[in-house]
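Given as structure tokens, the chain that follows is alone and in the form predicted alone.
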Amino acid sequence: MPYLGNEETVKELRRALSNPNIQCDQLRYRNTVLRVIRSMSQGVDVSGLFSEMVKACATVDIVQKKLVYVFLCSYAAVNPELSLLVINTLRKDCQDPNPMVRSLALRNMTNLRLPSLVEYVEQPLTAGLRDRAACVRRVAVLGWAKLHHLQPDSEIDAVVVNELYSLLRDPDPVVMVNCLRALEEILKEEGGVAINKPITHHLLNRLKECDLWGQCEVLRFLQRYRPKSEDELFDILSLLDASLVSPHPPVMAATLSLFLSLCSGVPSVSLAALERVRGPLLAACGSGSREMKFAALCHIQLLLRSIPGLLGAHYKRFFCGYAEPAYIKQRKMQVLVELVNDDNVGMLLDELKGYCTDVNPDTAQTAISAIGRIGRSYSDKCLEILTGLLGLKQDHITSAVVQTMRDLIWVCPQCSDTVCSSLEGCEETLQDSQGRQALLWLLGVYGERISSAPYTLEGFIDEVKSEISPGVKMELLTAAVRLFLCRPAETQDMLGRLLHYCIEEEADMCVRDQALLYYRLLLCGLDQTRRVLQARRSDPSLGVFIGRPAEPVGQWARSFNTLEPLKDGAVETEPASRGSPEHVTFDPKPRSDLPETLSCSYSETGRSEDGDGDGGDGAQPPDSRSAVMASSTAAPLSLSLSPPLSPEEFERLWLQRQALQDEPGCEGAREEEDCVWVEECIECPTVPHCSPQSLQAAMQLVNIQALAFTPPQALPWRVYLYTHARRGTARRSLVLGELLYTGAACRLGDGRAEDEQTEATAAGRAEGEDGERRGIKVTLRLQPRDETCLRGFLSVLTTVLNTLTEHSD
């Protein structure tokens, strides 16, 4: 949206443009036009100067013409009637003796993009195709593509199409490439430009004349041609041989893609071509451009699927640099796993061990996962490294190591003794749900070999009421039942307590149903339970197939030199997820909770209510909270921390609220055009006494990021947070929030204590001396405006704070 600016500025520019004294001085006139363009670039609305600028284009000064044409193309859609005034000047310039003026006029005539001017543009474009200057022909060819894009339903004259095909033999290589692009756009509904044998050989013979991107474009179009004989195929390959080892990675990639397309029936030639591009690919991996380096690594992974030993001797080229970004380090580690062999395994493991303590947790977890994959071949060396990492007592490292051990022991059961002996005390360091689930799986499957398994499991059971993740609870149920089958005397009592809680008190239906399943299964007898839960295990004496068979090139040839390898590389090949998921979905429909979510029900009587809202015999939730729940049942709410928000950007957006402080509004809500503000009071006064680590961990479990917070016990206590929220298929909204606790009664924006909520009945709620309820004031800002999404987020945030309150109680 343009910034209107000062009207005096526009008036001053109009007076200057209309001043005869300035018009007579070419330099002053040009500087005045330059001031108009400068004001336009700063956001000032100068559309009122359109007629004056039309007059300014009638000049012999090429610089001034360029400036005026920039203005006219920017405001032509705003002033379609006045745009007719400039057509005569442009058509006149198309006949100027200077080819630069002709090309400039022709380009801007097509850039006006007004359907009403099409009839005036066709004749100059046709004449431009036959112009003696190459720069004019370049513009005219692309001008026909713009004209077709402006009116896609209109038919282009066959004479024009034939003229464009004939220009494929133009002496200027840029005209030739532009003709390919224009014909592809114009003939899109007919399948694009037709590539036959004469055109193919002509393009190949002139390939070296084209610039870098012109060569890539020509090579892409040549993939449509299929040679009629083997001799013709090898003639084409001979012409492409020099481009296959080009020092320019885009040309090399396009040439290899054409090689693979032409040689789909000759696998030996395809493999030979892959061998030849080894040098250019390694050079691309050392490029100074991070994007080029990442793309080269992704395509190297494709090549290794067919030739695993292609780069085995060059494994040191894939060692990570200190200053490299995390996504390149992680991709290099994936390549290193493919290059491991008996000769370099020691050096590779030492290198990966150093990455395990990287400051970036994702990089460290990727390195640990890579060691685990190598451990399928060299289990003893890898287990020694993994066991040593457990001694660091860092939560993200311990979590990744336990998950890696779980995956390793699944395919290499001979490692079970070493893994079981190294798990002592891991539960004290694990913080994330994925790591706890992996540990519980190991305790359940190999509990008879771990002496402390019942005591570790009992610690989890004692804290099950404060456990947030349903996945951990479900894994805990399975582990407890499995351990009961092999150590019943030590496990019977704790299993009974766990089943009683999950059946009678648990609000999550998935956890409750699984507990009922195990309870009824135990009623059928221990033999039946063992048959279900203790299936046959692999023989520890058996090994595992190492590596993977080489894939035919044809399985991935179509995806080479496209974005597909980059998208595939965004996910690890390991089935186990690492850390928090990218998106956590909340679906607070009646009596249905998704895994890894917090229940959005409210506790008003000291116990969890079911999601159906009837509340049993307990007190009903307050009206405002009922409205929150009602507004959040329309569609699932998805929260994400991507893209990240810097503290500086948060401060800039948050301070915009000060401009709204003096505006009147309803209680607790202030709104602007594409933004909504909401203030609520949540009665959980014990949350400010929680440690920052506990608060941040609880927020991150549901993809809410806390940017700043005051120390516990300090007053006033504040927390600033953000997330990205989306409901269903709607657009994503940025949510900014502030939690404020002053120790006094919770007051909203109008200065009055909030008295609209129903009276609290739960024990332990703090009250002021005058009977007013104390709580945390929550201020939320959402942009773009989506009140339903904001209320859904408020429901999630309330659940997190209530859960922390229950834990602290």
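Everything numeric in this text was worked out from a predicted model, so none of it was measured. For the two forms, the rigid core is made up of the largest set of C-alpha atoms that agree within 1.5 Å on superposition. Numbering follows the first chain given and starts at 1. Compared with the form predicted in complex with the partner chain:
- If you fit the rigid core between these two forms, you'll see the Cα of Leu297 move by less than 2 angstroms.
- Relative to the superposed core, Glu651 shifts its CA atom by 2 Å or more between these two forms.
- Here Ala453 does not count as shifted, since its C-alpha moves by less than 2 Å between these two forms after the core is aligned.
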Contents of the next structure:
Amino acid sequence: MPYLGNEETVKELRRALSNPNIQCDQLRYRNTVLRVIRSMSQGVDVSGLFSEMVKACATVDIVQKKLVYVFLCSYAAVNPELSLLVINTLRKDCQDPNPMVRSLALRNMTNLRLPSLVEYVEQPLTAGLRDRAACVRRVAVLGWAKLHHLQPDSEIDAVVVNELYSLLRDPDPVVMVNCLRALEEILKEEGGVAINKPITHHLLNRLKECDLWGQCEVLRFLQRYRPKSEDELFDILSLLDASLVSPHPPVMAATLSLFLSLCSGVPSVSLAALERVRGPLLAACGSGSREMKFAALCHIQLLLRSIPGLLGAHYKRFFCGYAEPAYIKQRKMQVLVELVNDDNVGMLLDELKGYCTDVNPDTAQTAISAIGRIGRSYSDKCLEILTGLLGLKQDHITSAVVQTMRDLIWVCPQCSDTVCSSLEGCEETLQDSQGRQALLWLLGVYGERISSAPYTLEGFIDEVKSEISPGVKMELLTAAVRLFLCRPAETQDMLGRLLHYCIEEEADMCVRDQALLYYRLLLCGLDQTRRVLQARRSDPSLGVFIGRPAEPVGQWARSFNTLEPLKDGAVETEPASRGSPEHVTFDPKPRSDLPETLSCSYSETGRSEDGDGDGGDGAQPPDSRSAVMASSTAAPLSLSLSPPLSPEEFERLWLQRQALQDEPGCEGAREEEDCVWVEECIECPTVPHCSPQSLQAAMQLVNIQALAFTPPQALPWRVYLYTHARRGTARRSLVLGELLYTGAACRLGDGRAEDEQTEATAAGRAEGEDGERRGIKVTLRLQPRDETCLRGFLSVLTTVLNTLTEHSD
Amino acid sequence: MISQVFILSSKGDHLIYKDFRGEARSDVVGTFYEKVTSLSGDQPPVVMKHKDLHFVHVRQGGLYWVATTTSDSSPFTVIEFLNRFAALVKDYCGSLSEKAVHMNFALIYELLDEVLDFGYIQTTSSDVLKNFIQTEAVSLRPFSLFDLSNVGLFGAETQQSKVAPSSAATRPIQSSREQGGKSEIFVDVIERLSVVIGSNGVLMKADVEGEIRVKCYMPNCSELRIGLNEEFSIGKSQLRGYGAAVRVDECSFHQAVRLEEFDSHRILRLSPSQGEQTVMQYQLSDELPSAPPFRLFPTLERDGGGRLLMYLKLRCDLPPKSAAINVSATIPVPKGSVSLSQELSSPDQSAELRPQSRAVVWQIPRFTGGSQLSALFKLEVSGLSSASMLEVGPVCLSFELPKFTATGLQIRFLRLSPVQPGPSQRWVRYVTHSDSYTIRL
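Moving on from the form predicted alone, please list the structure of the form predicted in complex with the partner chain.
Everything in the complex follows now, all chains and molecules, and the chain you saw is the first one.
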């Protein structure tokens, strides 16, 4: 901070420094020097005192010497000539019998950062490398790195490099670590210090002697080493196992980083290492230092990308503390979203609900969007909370809720009824442009279900003149045209007004161009407009569950233990959906012929069939979209996906079973008589570990559509699927199924089980006997009842799952 | 690798600045402060970026401790280093505040010089550093008559006081050498309690994070033996002794702790270095040996005139001999709250409405175990609707429980060897803080 009496201070200090009376009195001299440094650190420019300070350097008082060195190192660059005067004192000090004085002189000599002084420094540095005292050697080793840093172009002295390599065997661990650091800097051009086998083993053996900083550094350098054999790799890993669970987070993180780089070819070991650090990482999350807490949380997010189920049981650790800063709360909520499962969803939502009314708007917004994310798997509970929040009528909360609903509906179209009914009246509380854009998008896309949509839109159109945000205007245009397509009578007039205003009066180019585009599009006719604007209202690539696939560790291993994960928005679980969802997840080549939901599977199925053509099915016309399974035991059974089944329909049919179970006496509705429920057990324990993509692909090969998954490794693991099965020319029956893996041995339902599938029941029995093997419980619903079909389907499913098991082995 | 280290006061004054590599200019301090102040809220993110320079900072003692570094350095290392450096400054200066740093800047420069060289961490052990640090600390503590309270007539120490003055542990470690400071050792058991109690009164979450800290002012203490409860057990399966077991889930020790006698007698052995160090850390989740210290019985009502009535009964379930101090309950209230009228059960309590944080804060200076307090708050809320009730709660309590540990961990004995010549004092202190104590309504 520049300081008023600047000149005066410097003048006064100079007088004091050159006062012989003060110079005689050691204490007063030191105090004057102290005042100089104080002014310096307050930002006063005291460089004018350089020559006086050089004189003050020649003293026996070590404290004063240190102070003067602080001064000299700061101002040497400004006064290179005068600095030459210091060098003599420094060189003399390098001969001092006191090792502390020697190391001090040597350190500051190299800290002056003056290229002109290099020739004077080299000799003391060489001597320093062989000094008796470790503290001098430490300084000398780094001194060479400083010299090189000062003159990066100068030639590298091979003698020095050799000497540094030999000092790796120095008895002092800090000297050893400093040698690594110095060599790394000096040999940067050649790729840094060479870590060969003898050096690696030497470093590993001495790891225990180092303090935690040294350990971290050594572990970092070891990442460069590639073991020559598997045995060597495992020897190294077992040596490092203790530091993997070190109570010091820096050591733990550095060790894990080394593990991940050493085991990049052995994923199973990396995953085991991740499991092992769970304890220490969780401990770091509860650390007293909130910065450490934050770092640990950010790294936990990385780990969860590869093992989503890693911390499911510890979700309570991530509940937010009341006094925690917003940045920690936000990360904790992001972690909580990843940890949700059937058992804890209630607790989690209760907790998140409490954060939604937080004083800090950012925290509130994060909480609301976290609820929205959970809503993808547990839509009813979440929508109930979200609609409740709308009742608060607070602008930032309403805005966040509407945005969240928009994002949710894009992924889960089955929520649309609840969302549509709750939107009424929101426009009055919404203030910010993001929220209004979200509302407009919803009004446009679901306009036919919201009775008040035209009136709300009219309100917006009437005020368009005073609207500032171009984003809102563009969204308004789209919404108005969309609404016009489904409710022309009510909207025509206002659309006309809006287009007129935007084309004639609007100043913003983008808005005007968009209005012109829509105008011309409407001129082409309604069908054309419909094709462009009513393409889709949901993201076709996602099922009902979130099912974020487990990434391989290699995806993030490089950024582990760097600042990368701590940066804002570094571990964004989703692209920040600020605009309309279509804009975010926009498919570059939209296929307008795609029907609304879940239809993308068609084309993929077609493709995979083509690839499958070598099996002899190639003769079949691809558009029949069916594959005959060679493995089918009964008469030719064909599975097909058309007509598609929407998730809502699936849910409705599936839930009939619960209704049935609730009232065991009643035989259910008439249509129920025609369907059959079956429970089976298929033994293939590794399937829950395979990625949703491969499962989806495998199922699609045989025309089974998986509607929803839980993430891999999560417990309980579930998949919902459906298909249409047809045997010969018989009636087509709709098959709905659930695969459930709880981790426990599977138990068949009471009496409902029909032991038709001999292999499966045998497996079930075997598992009952030794209690070791675990199976996947399959629940199927067949409508209409057809035993042969059922058997056929089960065998197809078993084959698929077994194939997957073999692959994942 | 750390490029620069600086300490800023919360108002942005430069207290300490040291450049280790000469790569960036000193105006980065200004850049950092601009970035901090330009953000809303007083909690800037830990890592901030300016061009290719990364600032990592921690807040301690109301100061910003900042290091600039490159993006590939380990955040754990840098944060741990800054924390450790702040702890060193605290050890050497006695306390951590803007004033202490300001008065002892020469000492801090000296420390920085020894701790970091060319941006590489050399050592942070106070055993090593004490050989190098020459500057005397300037102690902040002003002369106070209270310090004389246990000095008798003509300055003779009349009695060995049973309780250490709270300032005893906030003096510089070095004063023990020359200034004839007392040879003392403090062993603190500090626990942080985080609890969530559901609206039905069920304990939803209870975590305890604890640590044993040793603060040593003895220049030559070769071995310290700390005896914990014999029944102390780690993990779920292990049970020891027949008495009420003291159980923790996980436990980790400082690397200098020797555990030969730990398995058989629960004794920790270490050679304490001067200054403060954390000897043992432990955690307990989801299971408290006793009832949670506070229960709340709320009644919320909305009366006809747009007023919100909150009748809160707070019960302290500590044993009657213990007491909680500095209890403060924060009750979030609806947004439109305008004014508060209150009825509290005793005059030393206070309550106020803080519109900024949208909460009513009820403060109780001392709360004895087994007792119960009640408060009636009437809030004037504009635009009170049934939905606004969603905004009331959860209630957060913050408190301090002196002489109490939530896990029940106790220190049986503290032995020094060799037996110290002259008067030496050993202190054991227990305290439980609330990390986050939330009661849902």
